[in-house]
Amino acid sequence: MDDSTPPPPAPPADSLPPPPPPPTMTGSPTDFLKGVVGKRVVVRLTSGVDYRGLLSCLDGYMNIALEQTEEHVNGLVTNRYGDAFIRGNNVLYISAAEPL
């Protein structure tokens, strides 16, 4: 190609390949739980109440210790606690409240 040859035209926008899928987390639930210790989490109880705070520690029965805890009922903050201990049989799930 010499300097007098124009560049080829760009392909139309609709023929571009689709963007890559968003990254997905892989690993076991144990890996996830180890990764969120010391981070902000949301703990949903079987009653539907959410507790949000720093995950201090947890055990094999899913007993949970949270720091700087807020209790949320129907999306509204109803209480604030310094430390909270949640018995594992009440836990529906634990979710990361910040990017990992």
The other form holds:
Amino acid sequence: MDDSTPPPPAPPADSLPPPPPPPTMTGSPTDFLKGVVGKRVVVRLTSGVDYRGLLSCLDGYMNIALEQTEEHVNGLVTNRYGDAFIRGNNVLYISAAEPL
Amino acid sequence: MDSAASGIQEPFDLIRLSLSERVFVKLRGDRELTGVLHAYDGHMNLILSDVEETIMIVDQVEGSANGQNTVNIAKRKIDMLFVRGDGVILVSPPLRT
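Please supply the corresponding structure for the form predicted together with the partner chain (the preceding block corresponds to the form predicted on its own).
And the full complex, kicking off with our chain again.
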């Protein structure tokens, strides 16, 4: 038996270059929340209902005040509110709907 | 950092500005209320008067495709109501000028 070792697997020549790193977001969750105040956001509740609107403000309970709010259920607009107060315990996440 | 023109600094300001106004309240259990807001606290316990409650009852139709469900809507009126805060999902004040 010759002791030739198998060559290390070469990366396939036609493989895609590695994707660019995602834009570096440094900062705490609090910094994120400060950054999205005044921006358009999507607020998803644990029930699966989405609220899209302009984030006026929020507090430590994650109670949220939204303006120009649209309520989306299964992708359909089911209600519109000029202003809306959302009680924080119902919030699953807050997503920025425009670049920060 | 100043919040929009409304001058709201914290979410409860939205509720404070709605005192004595008719508000829409979305509750757990597919219930909605409209009524005049008299008082609230930090739990979002509410006192409402002249309330109309709307209850959405989805009847599952056995053996039929999804989407065949019928939604029954029941309404009732209540003169004066205390709402426990933990049932509240959303409160919307009347459209302000």
